[in-house]
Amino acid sequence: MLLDAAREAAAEAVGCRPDELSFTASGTQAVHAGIAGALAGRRRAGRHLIVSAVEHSSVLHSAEIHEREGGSVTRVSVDRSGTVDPAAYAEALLPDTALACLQSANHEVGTEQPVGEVAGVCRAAGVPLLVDAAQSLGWGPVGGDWSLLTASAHKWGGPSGVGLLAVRKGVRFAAQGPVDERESGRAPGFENLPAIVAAAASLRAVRAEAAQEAARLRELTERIRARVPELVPDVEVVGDPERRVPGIVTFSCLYVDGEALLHELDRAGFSVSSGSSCTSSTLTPSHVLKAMGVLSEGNVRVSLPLGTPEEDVTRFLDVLPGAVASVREKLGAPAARVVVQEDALVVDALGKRCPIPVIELAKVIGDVPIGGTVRVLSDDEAARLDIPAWCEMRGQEYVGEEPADRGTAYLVRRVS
């Protein structure tokens, strides 16, 4: 009787037939089971696949997967501000597209896609599309007709560990593994009942004071959005300024490193994370920011829970400045090596990671006439995002790459 009641309050929050949905262990679980059961069922229609650039990880992991075992995907990819056309997934449909995947907003800069749009595109051409609400289905329910949707309760404030996973009638859909007769067979084992019955509370209780909570969040999100450029020099705040979800706050600092400003601002008190640069453990740029071609270094997500009090947001803009300030200075040290090749400037900034070669760049842009260029050597791969972005946020000409003896030899031309 509690799994019934929490699977019908889900379910109305969802917008979809009790019987249309499941429980997981996790939102993750619920994309994998998704994809992979969509993608079976549909297997006679063929084994294309579309994907956005900007999806959640296990999104672009299920598409790797599908890839390992024979099938092609699409990477539909994003503008500046990290959001899809519609025109684009049209034009990515194929005659064997088995299925098509779209975030509701993103994770990392909050921008809102046009799910409604590329359902009815989807639908057109008799694709279904799945929609990874995770990031917004605790203010309001995805509109469109979409045909899969997967959520995770820790999103909203519930439990982790609770995923939702609702698959509408008439989709063709094969469970993949070992099935058996709990949650329609896409979620094998016995359900964490006490974490289904509270992801539900929590969800009917937050949706009925979403309204309210938004347009609040809003109001302290778009405060930081106008004070960090005013208050913080060579800043560019990213993500689509009207379209987004209401409580994140994406920004990238110029010759910051990410991680040491994190640790600036938790000495200060303040959790934020970096949805920028190098994790420990890949030590690779973010997909986002490189799918919608930012500033790679020096990238902070501000994430404001529901009840953030206006104090803090004033606070975190008191500290801030010095905080990046701070960083700035610890990093200004390092110099690179500058040569005359020729008629260009040469920075050898080999060895030394980002932000240190945009830093070296910046410093001896001036030094070439209008016209000029500088050649910046580096052996990092997120030069390969964070100078193009910098040429973009400067005025500067991005004119290209080219081998080097080590690394990658990076061609920028003054024009202011």
The other form holds:
Protein chains: 2
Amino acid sequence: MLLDAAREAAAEAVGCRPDELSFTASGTQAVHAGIAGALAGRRRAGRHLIVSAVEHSSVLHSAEIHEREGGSVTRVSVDRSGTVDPAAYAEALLPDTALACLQSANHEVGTEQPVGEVAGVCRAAGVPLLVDAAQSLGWGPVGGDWSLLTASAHKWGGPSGVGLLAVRKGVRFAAQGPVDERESGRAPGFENLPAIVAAAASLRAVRAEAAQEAARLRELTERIRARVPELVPDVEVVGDPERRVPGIVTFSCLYVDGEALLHELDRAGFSVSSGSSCTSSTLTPSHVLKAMGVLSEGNVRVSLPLGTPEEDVTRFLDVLPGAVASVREKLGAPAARVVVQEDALVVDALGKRCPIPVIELAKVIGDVPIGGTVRVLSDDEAARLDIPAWCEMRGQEYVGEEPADRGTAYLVRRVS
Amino acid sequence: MLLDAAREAAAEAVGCRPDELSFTASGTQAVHAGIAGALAGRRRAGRHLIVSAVEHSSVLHSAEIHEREGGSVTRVSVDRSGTVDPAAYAEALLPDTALACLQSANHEVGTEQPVGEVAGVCRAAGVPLLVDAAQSLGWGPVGGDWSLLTASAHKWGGPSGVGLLAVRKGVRFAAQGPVDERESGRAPGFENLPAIVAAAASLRAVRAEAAQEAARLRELTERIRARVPELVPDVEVVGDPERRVPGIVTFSCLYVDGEALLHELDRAGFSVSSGSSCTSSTLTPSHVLKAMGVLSEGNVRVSLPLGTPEEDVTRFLDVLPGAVASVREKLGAPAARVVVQEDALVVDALGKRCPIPVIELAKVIGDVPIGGTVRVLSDDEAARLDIPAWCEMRGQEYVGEEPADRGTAYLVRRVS
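Would you generate the structure of this protein in the form predicted in complex with a further copy of the same chain, following the form predicted on its own above?
Following is the full complex, with the preceding chain placed first.
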């Protein structure tokens, strides 16, 4: 009875029938089960999958597995704000497309996606659309004619250990892996009943205050978006300025080591995230920032949980300029070898990690005449993203990259 | 840090290294991931899987999937106590055996399996053994040279939503499905940290009192095992009398509808389980009772949680005889048509569910002379198990079954 009541409450919040909704052990497992089941159910239609380039890693991992098993995948690109173009989904649809996936909003930069339009495009082609609604479900139901939807309770302030998978009646679906009779055969194992009940109750509670709290958090994130570039030089605020979920704001700071900045902010009592390469175990920058083509160095993602007091934001804005300045100062000493070679200045930043290559480029650009070239040698994957991003921010020309004896040479022409 | 500490505590309780242990979202998911990963890791050795016939459904579902995908499966049978013979595992091992699975103890009847001996047999053949330790891990580590081990926190009194998967170093393992960097790539999705911390803490707490509490619960279950046949006529207590985990006791009552008995006991405040066909949605009796060849009708499984007071057991034994008598009385009216046909009495129990076929057989057996035959027509799957079991209990001869115009004819010869 508790499970039925939780399912009814959650289904109402999602905007589906209770028998279309299964509880899973996490949002990630909802995504994995949803994509695998929809692809298998549509096997006869074909094995082509469409995802956006900025999906959550759970969607991208599912796409990688699908490719490894012989399927094909189109990754739809985004613009500098992180938004997909519905026309790009229309173009990506092929006769053998089994499934398309699109997030309702991006988890790193907060940009909302045009889900309704993409759902319409997919519906016209007879292709189901799976919407990863993890970032937005707490704020309201996902509009548009979607076929499958996934979400995660801890994202709306509910407990860990509960995900949602909605599969509309009529959508072909064949659950993969061992299943049992639970959750319509879509999520095996005994249901985590206490957590499921708490998840449904918290979703209802969050929704009751969503409109008011959204307005309040929007005002706070807008303040951060506006004030950070005024308080800190050489900052790029990323994500769509208008079409965004409340409570997430992301910016990147030139000449800053993301990990060092996180530590500075942590000492001041602020726990933020980063998509910088130097903060991840893989040493590659966030795939989201990469797909957007924006700066990744010194990247900071601030998430404001429900009920965040205004004073916290004020104090964050007080602390940030000093934290950035302190990190920049530590990185100020020359760390790369600079040589003049034929007609170009060569910055040898081999073996140096982000943000050193960009810092050294910025230091020497004034040393070449206008029209002259700086060649940055780097073996850090982040340089491929951050050197072009720096050029765009600084109004210099990014000429391109070419292979070098070691690493890659990035060519920048001084134009101002 | 919390996750590391929980992993260390749980690994110590399991008897493995912390880096061999992953937390999953449930015991079922640990089993599914463990079997799929071990089979894939040993793909070169072959595609043969060995399981016992009385494993948990999560193991059997994994075996079914493996068969559907082209693998082969041997299901090792058990004796009437529910125990496997290590020699049967030795016989089942083939040159292409990739993996063997065996539970540490059975979840329905409490029988402990000879895991150490089976592990030795498997080790000698170079085949990894996966032990499903869900029933026993709270009581102590699993001995023997196992390769993989799974467990479930709620089984030791911990929270829902946490399973354990241990994979010994050196065991070939290739995680299946989409994975991420969490839990050694064996359990994707953000860890359910609060539940994991609670799981590890509760395992430590349970273990601290395990020896004392095991002795106490053993005494209580032994009392139930001894007293029930004295208090209730026509009862079969099942499971090994000696080699058993504390806290589980199972018996079957002839001429009783399992579902009706559960309702009677529920009204008296006792929540018990049943492996009778009439209590399951599939209308087939428990695969465990079936594999043991014991009576399934009127089956009752009593689980005593940690700390169960002695008074509860006393009151249960007070209430049970009346509950069984009440159900038997309601079923007393003749429900099947009886005709004399040639040399046999025919009981037409077509369309009647367990326990009616056995009740009607018992009613008429006295009406045929010694040496005479009763032919029971039934289309209830449970009759295949319960009619032979009744013959064994009553000292009558079960001749065999043969197809009938509708359903199956079960032949019983009166010998006493």
